[in-house]
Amino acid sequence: MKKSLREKIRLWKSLYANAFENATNALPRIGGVLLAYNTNIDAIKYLDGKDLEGRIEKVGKNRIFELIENPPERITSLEELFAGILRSIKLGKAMEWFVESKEVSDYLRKWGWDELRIGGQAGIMANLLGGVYRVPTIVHVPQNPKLQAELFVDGPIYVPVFEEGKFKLVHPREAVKENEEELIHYIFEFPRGFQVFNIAAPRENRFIANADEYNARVHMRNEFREHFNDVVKNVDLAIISGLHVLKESYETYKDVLNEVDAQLDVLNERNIRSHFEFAYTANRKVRRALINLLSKFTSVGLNEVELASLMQIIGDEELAREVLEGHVFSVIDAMHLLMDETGIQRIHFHTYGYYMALTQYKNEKVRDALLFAALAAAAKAMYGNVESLSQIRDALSVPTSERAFLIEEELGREFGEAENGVIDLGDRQLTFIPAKIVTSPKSTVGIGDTISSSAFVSEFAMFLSP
């Protein structure tokens, strides 16, 4: 029998706030979580429109509109650094372009901003599991000065180090290099309607300017690397992110993929469950050589672009295409295909509106993980920062995607009535919720990684459960 409008709000209300409390019981459980590889500082600028306008003016408005349109997705002027952000407000879309010049390093840097945060996707999760979940977390920094350190929240946040012998695991900011760099992300928010000229966002997003050499290359430390077992010893789970920068141009991409791959065996060896965070990967083979390595992990998450760039990757044209025009069963397609290929045993999609998770194993607790993490991103856009479980809580009381009702409605007429969610396809599961949509973010950066975050360590926290 169809259920009304309300009875839906009524029933994804109870099953959100039952998640709220399965996940936070069962977190504790968790002893350890590794992150790696990509930490940074993030330097965040909410835009002014009048503010950006004279300063494009300054610099040259026609040269900055042409190059809108035939993009260099590098900075090595400020007149490419303008016409990136102008690009990213057009289309609403989040993009990240690399600073190739001291010019615009210096520019960007008197600049200035409005807030710093940790950044990277290992940097954020760190603070989100160590400083906010409690779990035990260890985290890679590719340089850890005093600026970054201190960005690090109070909790059970370490890093590797070893001194006169031993190896020890201690806080970001009792393991300060001093003659370490700053590795600098400039992020730059604007909302839903921004305007600048005649340009206005069709949605809230952000631009950006990547000062940072060490990440772009994955540097890995030398205390992370040469005691990698002992690092190991202390987890249960690990999250892996920050490969989508690699270039072929790097020389070294190879024996950076070789290393990860090295590692993943260590983990797989002690049976360490592992998550790859997927973010755009612009070289298409660092992309395939990405697909290769997606069979060591447990698990993978992504959005609608991530996806679709690995469907083009497989061979499959259309249906990356349709994918990326936000076709739910092309979604679907597309998920069972990726795991076809790589033998995945969990993939976690994410999109505004909605997520779902296609699983090798059936479980009504991969529902639970994937509605508590919905709960951690709405809090994460309503606050700007996540930094307590009661801003979390909170977020129970911000309205559930209506639009995701009526694609539920869609998976039931193709697949049968779903049980809260949970679809059985037989040999695997498909798991479906309606996400939380706040409508004026503060802040988009750092969304992504706590919606995977969230739901991957819950999800094998509540599996944990007695």
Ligand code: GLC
Second form
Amino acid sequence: MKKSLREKIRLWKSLYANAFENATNALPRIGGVLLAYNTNIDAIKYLDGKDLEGRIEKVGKNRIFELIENPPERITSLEELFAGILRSIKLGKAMEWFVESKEVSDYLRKWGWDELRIGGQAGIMANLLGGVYRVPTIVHVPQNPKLQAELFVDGPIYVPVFEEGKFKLVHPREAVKENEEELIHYIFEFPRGFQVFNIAAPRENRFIANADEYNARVHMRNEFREHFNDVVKNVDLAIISGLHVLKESYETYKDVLNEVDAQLDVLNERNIRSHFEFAYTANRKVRRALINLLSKFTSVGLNEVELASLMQIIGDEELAREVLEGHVFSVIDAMHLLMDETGIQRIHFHTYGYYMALTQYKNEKVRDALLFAALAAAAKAMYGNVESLSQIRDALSVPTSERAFLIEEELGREFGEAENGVIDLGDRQLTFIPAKIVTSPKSTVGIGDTISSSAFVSEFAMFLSP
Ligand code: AMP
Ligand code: GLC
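Next up, the form predicted in complex with alpha-D-glucopyranose. The previous block was the form predicted on its own.
Let us now look at the entire complex, which starts with that chain.
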């Protein structure tokens, strides 16, 4: 029998509350998680329309407006910097361009920031998993200057060091290297409706000016590389990210992927489950190479833009377009295709309003993990920085996306009524959850990382018996 909207709201409310309990009770069962490779400093600036207009007028409005339509995708001048910011606002899209000019880096540093946070997928996940979930976490830091080390919160967060012939794990603050570089990513956040000149943002989002040459090459620290065997003795899970920046022009892109491949072999020999956090990968050859690498992972996390970009390689342009437009059945087809191609056990897709997982195993814990992740995401949207489990519990009161209930009905018509979000597809399970949506988020950067890491880690924790 078809459920009324009120019944649906009530059902998901109780599933959410149970999932929070189940996930938080299980998290302490995890021995350790490895997070590699990208950590940096995020310098967050909440844009001010008048200030931005003044700066644009000064640099030259006409030229900047021309560049908005012909995006250079990298920053070699102030004109290109502002064109990037305006383009991101105009489309309401997240964009990230590399800064390739000392003049622009100096300008950005002088312009300043409202807030500094740890950045990079690995860095963000470390503060969440170690700082909030209290799961022992080993994080890779390409550089460890004081400014960055101080952004790691208290908790069981460690970097490997090798001193006097001994391997040790210490908090990043205890391993500061004064002479190492500050890898700063300038993040310009804007709310929905944000206005500059005649441009208004259709939705909240951010533009990133990335002034960092280390993560761009996926620089691996020696201690980490040479003592990888010691590092992994301390973990039962690994989350890998940061490979999306690789370019064909770097002679080293294949070397980097070979090194990662070898590290994955070590993880697999030890039965350490691994998750790859996808991020938009501009270069098609690198994208293809990453798809090939997926067969060595247990799990992958991606959003609609990333899934569509993979369909351009292993599907076709039409499927890619449909995924981008948000057709739920095309998303499901794409997930199946990716699973067929790679043999990966778990694919976690997230988009505004709902998440889905396709797994080669069947269990309601997959759903509870997605629900817990949606609470963490809502807390991240509300507070910017998640600092405690009680903030995540607060997110239970954020409304659940009603648009997602309509999608749930479509799924019900196709597959038969789902058992509380869990659909048995014979050899695979499809799990669907309506997410929580915060109407006026404080910031948007890092929500995707929060979703993927919370779901992967809590699912695994719930599978470990008490
Ligand atoms: P990504 O695109 O990987 O950075 O992840 C962004 C994800 O964050 C989206 O797919 C949404 O699921 C989630 N998200 C974005 N905005 C909000 C919001 N206002 N409230 C809750 N979740 C959000
Ligand atoms: C990218 C950005 C980094 C940001 C992260 C959030 O890695 O370079 O600055 O913290 O995305 O997901």
